[in-house]
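Taking the form predicted on its own, here's one chain by itself in structure tokens.
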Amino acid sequence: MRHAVVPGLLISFWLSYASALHAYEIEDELMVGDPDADAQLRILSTTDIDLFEPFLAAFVAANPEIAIDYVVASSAEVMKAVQGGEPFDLVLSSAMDLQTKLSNDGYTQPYSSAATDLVPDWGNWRDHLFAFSQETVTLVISPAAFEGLDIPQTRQDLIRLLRDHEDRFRGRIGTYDISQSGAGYLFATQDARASESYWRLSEVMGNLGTRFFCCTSEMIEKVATGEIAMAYNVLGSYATARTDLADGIRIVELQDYTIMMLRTAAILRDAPNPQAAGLFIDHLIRAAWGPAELDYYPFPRFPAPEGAVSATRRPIRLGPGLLVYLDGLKRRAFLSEWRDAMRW
């Protein structure tokens, strides 16, 4: 991880101090631009610095009067920070349901500009949430671990493969800890809504001692090193971006269905600098939806006004339907069933 402002020996202390001071856990932080700039834009995000830093730098280069304080936290910690009143301007997250809840509960403010007009209705929630990527949720495998085996094309294929080769895959399967990861919980609930095969697959994975992780990046790295053979329900964009690991990973979009999520941005209700936040949203939207003018954009651009959707790709839609599994009783029931299936 890179931290541009705090000297290396002080990073661990600073992050621990920040976590204790604010009742939420910071994973990483980066300052981009002149610390003495006229304005500071504070962004709270679930996107890794390594993936997003060049894009932040491009924004600051175009707007040198603005410096960015970019803070990375898990989606669950993002919720804690916003609900606790931390003074951020923008929230960027892959957890569409949690973003929708923040907006529904009054923590965000509307924004409109010529750039937001580029976003179709399905990528714009009441002018409060704006989609800036549409990404596949995939299976990432180690080619070496699958040597001599047919690559599964559906969840039924994967279930059969795991049952037929238990010794090869025991203790070498990874997925999100959905009790801790907001994005992981979203993907699991959407998976379960799409097909009953999700629960059968979960039981098979549970019988094989599946390992649980906080985030996609860690799973991808462990697949690449061979520590695990496969990672289920991870973001394909992160795997694609790791060109340094290309020889050790392979991305599989299962053909029974592949979930697609929207990464969204929102300006917080009490943003100290909403004007700079609006400029950044415009920058995001033009990169995602407009002509490809930037040399670097960390996510898949929208190739057509209707998005990159095919018969086997199932997009998660923004809207109140995402709030169903955030109900306390439903969440507890889902997590209980998941733990039973996964032998947690």
Contents of the next structure:
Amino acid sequence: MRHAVVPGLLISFWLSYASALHAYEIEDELMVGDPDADAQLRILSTTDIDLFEPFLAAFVAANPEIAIDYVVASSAEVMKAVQGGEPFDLVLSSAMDLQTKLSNDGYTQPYSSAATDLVPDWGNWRDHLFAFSQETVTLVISPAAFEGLDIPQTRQDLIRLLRDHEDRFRGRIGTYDISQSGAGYLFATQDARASESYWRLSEVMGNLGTRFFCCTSEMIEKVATGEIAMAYNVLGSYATARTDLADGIRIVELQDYTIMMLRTAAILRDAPNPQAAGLFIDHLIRAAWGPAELDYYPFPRFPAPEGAVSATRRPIRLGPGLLVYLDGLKRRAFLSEWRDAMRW
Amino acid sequence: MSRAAQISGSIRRRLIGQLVLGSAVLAAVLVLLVTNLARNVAQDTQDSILMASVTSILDTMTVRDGEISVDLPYAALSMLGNVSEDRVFYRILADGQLLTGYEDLPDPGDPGRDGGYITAPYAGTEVRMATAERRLSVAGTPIMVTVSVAQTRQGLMQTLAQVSRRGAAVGIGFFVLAALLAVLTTEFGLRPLRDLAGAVSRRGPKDLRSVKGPVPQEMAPLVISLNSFIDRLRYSLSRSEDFIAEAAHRVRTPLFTVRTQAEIALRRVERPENRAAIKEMIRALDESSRAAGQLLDHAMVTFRTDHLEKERVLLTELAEELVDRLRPVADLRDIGLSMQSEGTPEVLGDAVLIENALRNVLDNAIKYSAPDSDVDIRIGREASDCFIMVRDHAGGFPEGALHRMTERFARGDNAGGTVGSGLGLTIAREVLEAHGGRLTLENKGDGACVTLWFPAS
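Can you swap the form predicted on its own for the form predicted in complex with the partner chain?
Below is the entire complex, every chain and molecule, led by the chain shown above.
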């Protein structure tokens, strides 16, 4: 979802990025707060402005001395920008693997405060990465397309269903193009780790001419219009947020296991304004893990599972394991296997 | 003779100091050992996990279609995350050429057959790196693959810091306990010495018994020497007292003979100046024999107080008998002896000694009293003490000399014309002290008042 509309005020910023050797590509940008504020907090994020704007507004209202420059980019571009030394304070990303790699390779700095104690242990890596959302990776279906069929509850059900009704679903299944989407790649690799049934499902999906998309929102929209019958491995939070499409979609959390992605925040090592970044992280953490449910917090809140692994909802564990699928050889091998299975 | 001892240090302080210093050294060694052990264990743990990671990567390396293939296992890196939240780096080389990973990791040197470990600076911090090699055959050509996995040491350092803190706490606890024990041990160890010193210093001035209480082996030589010293002192004291008594006895008999001869001579001479000379001679002889008598008394008192035998003594009875015996002497000088007794005071003591003491006091009163005056004796009880008070009208003790009247051979300035040795009040005082009582001297009205106080039986 690339926004063509850029507020006139920001054109100069836009141009300055564009002139910066085209080091990375942004999708969207928003200035929040008083442009003459004492401090400017520059946030590089993968979260859409539509979803996040109320939160930014709430932060600026609480901290009027800070103005926010909120830049949205894809997770790969975020990585590129940080490695290129762009002067951002804070990185918010859903790409847990890339965030881990940034932190592991020394691009982030540690932070701790009273608020960071609220984060469960598995949501805090080295006091560098702080999880601020738990989002289920779900199956989104079109109720119309499933008329007369049982809604699948597990991947086994889904495989059986697809095999039994090949005609109904041929060309009407969507999933991430994992060679393009960092999130899609992360979900696929975690899926492959979680269960062998992922590869069987992929084979079945490949047989039925699955279509590949860049982003969750596009898939949800296509499901809502009925163009595709279902989208596999999409973010439940985005689907829930699209209340305008509520009638056309149904979110299914598969019961054999449901991966939970954590959005993470990290302060960059060379942040020009780490204090403001720390305040923002505190604000995020209180909204995500604090006792009060705040209406401007855009993500669903789940009760934090007791252990790292709950019965069905499994948060992806932060840690060096996430680096494995970022390895060039490993990635090439995984993509090649995936393409074979998906017949793409 | 000075009573102060020359002090050079203190056994107690020295012992405590040495023990505490020893504890401190032991505690420091303990902390060092524990910390060192913990460091080795923690390092071994990190090393073995790193090597497990290296091995798991090496195990996936195969040759497929003439090319080296690596399937980096998820666990190879995620297992490192289980131990600590440290940064992880890896590198896979084939014949020195990078296959994948972080190319700029430090050079591992020669890892050897079983793999090797180095600690080196990397990525702005220090990393521990495990490396192992394996030979693969690609199309008949041997190729050496080298796998290195490195991890920062922050978690290790945190663990070590924690261990060090705990070690230090244990060390301090150990030290405090040991120091406490050192103080207790020293106090306990020095107790026999303190007990002995206390026992000896609590003794009365005449107590020359040997030390009998059991003492530790190490103190036996000291006690043996002390006892032998006491024996020698006692022997020498008794010898000198025997000598005095013997001398007094030997002098008294010839003195008596000379006095008899002098009296006979007095009857024979008629010239007044000769008579005066002989009278003066008799007076001097009286004084000498009285002195010898008192020396004998004193020796007797000393002996009897050393071996005090206590029996019930009725003070009134004792005083009445004595007054009856002294009455003739008093009558000679027209001195009236009056006695007043309240109740029947009874004390535990040696009747002979008490009589001797009272006689000396009465002797003095009679001697110093002018003719036609009275000496009053009062016997009674005050609070828990019994007393015998002897009061005369002879002008009293010289002012300012009261406190030294009971010292040996001390005589009042008014003693000029009176026969005496200066031992009377000393004997009285020694007798009373031996009985746990006391002798008080005071001037009352126109005379002296001497009171013998006894603790009631």
